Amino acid sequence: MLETDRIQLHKLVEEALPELDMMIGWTESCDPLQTTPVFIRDAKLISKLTLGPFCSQNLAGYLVKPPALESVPKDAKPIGICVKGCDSRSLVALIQEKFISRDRVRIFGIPCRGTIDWRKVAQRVGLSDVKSATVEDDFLVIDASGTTHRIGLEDVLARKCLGCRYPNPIIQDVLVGQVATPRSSSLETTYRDVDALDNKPIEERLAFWQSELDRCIRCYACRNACPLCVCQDKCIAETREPRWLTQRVGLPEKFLFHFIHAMHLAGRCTGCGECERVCPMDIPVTLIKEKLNKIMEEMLGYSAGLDPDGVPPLLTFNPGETEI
């Protein structure tokens, strides 16, 4: 089915490209376990587009960082973009906050059956001399160092995918392939990692985060990859007027950065897991946002990125502010 879906995507993009400013999607990279974003204006490059479990990046952030679509001339053609379920929720959140306009994007929805976490693969077979990686039924098949490895797909999927309730795009103009079955229908499954940590004594929870965040090198990859972290030029981590944080690398500064980052996403985080995927120190930073998402759902009955006409409960700032 994957090849059929890829052919369908190529056909749909070929038909739409004359009406688009560009097409944003995924293409194969030099690493068989990962893809890379591709920006297409020439129809000759459409064949480079791919889809599947290696397409882990959330492409929505490219619409707003930088330049924002609002700075594009009103008569400009819309931008085409491929989105999975969680990616589409990021688009919905950006539309809610008026960072992009719905008519400025042509959405190619990709039902998602889970994305591969290369770190989990590395733990099982290493990463040296990986020649190829394909998905066959419920297995990831890897050719590495002349040996074929068959790994259960469930064992190497990204953590965010294991409790996913929204594998299909929330909004789309065209749908590529067949709809996917959600892996979860309950808060208990979606937030099982949060609950597992909450069930530990507070001393153990503190020790857990001290151990995890102590590895942080404050590279801000988590912030840079987040499609909803839109005020980087005025980020509290770097601004000097006012001065919220120093550039020290002590644990208090790391705690403050990560928890302010999470609070700025309260009621806005769509659980795409980009912050955790790009962390070079393999810190489960998405857990912090997941905890806030659970609070939002239980106390306020709100889940981010599901209704383009909805208003996030903590959205009290003005997107037109000059300092954002």
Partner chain sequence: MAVKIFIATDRLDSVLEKLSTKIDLWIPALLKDDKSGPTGFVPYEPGKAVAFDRQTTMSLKKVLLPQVETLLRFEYRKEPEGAINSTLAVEDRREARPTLVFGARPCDVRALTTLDRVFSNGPYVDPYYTERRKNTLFATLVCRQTDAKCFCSSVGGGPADMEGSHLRIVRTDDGYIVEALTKEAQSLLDNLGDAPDASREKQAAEIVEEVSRRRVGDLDTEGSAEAFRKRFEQTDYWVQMVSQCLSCGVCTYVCPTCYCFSITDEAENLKGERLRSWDSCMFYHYTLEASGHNPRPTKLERYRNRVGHKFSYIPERYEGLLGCCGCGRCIRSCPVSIDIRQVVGHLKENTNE
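Here, rigid core means the biggest group of C-alpha atoms that superpose within 1.5 Å across both forms. Numbering follows the first chain given and starts at 1. None of the values given here were measured: they were computed from a predicted structure. First, how it differs from the form predicted in complex with the partner chain.
When the rigid core is held fixed, the Cα atom of residue 241 travels 2 angstroms or more between these two forms.
With the form predicted on its own already on screen, would you show the form predicted in complex with the partner chain?
Here we give the lone chain, stripped of any partners or molecules.
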């Protein structure tokens, strides 16, 4: 099935490429468990495009972070981009906030059956040499250090995928493959990890975040990978004039940085999980934003990235607000 989808994708991109400035998609990398983003202008490279559960990166951020679009003139042809369900929500949010206009992008929507978290694979087969990884039906088949492992796909999916309500793109110009069934249809499933933590006594919660955030090295990968962290080089966590945060690496600085990140994403975060995926120290930083997302849904009935014409609650002012 994956192979059919891949062939369909290649065909669609081939047809579209002459009308595109470039195509952003995924291709295989040196790591069998992860793809790498690829930017295609040359038709010869189209065959390198891939899709499927190893395509974990959210590509939407490349549209707004330099030097991607900046160098492309405003009247240039549109940019083609592959999006999974969650990635499409980032696109919607960027369109809402007018960072990109809808007609500048040609969206190749990819219904998604979940992406693989390499860390969960490592927990099962160790971090020894993974030579190859393929998906056969509902199994991940791994050849590592001369042994073949068959692991149920559900066991190694990314945390966000287990609570995914929107595996099918919210917007697209073309759809590649068959429509997928959502894994979750309720707030309880989607926010089960938030609830589990919330049910613990406050001391335990504090201890949890202290021990998790203590590992943070302030590499800012979480911020840079976030498609909606658009301040990027101007982020107040790093500005030198004025200097809001010290260079120290104590817990208070780490907390502060993460709260800045989370607060700037309030009502904007679409839960794509990139911040957590990219963290070299395996800190569940998306969880902080999930908590805010849950509050948004419960208090304001708002979920980011679902309606290109919608206005995020913190970007609007309603004097007659009844919900708060």
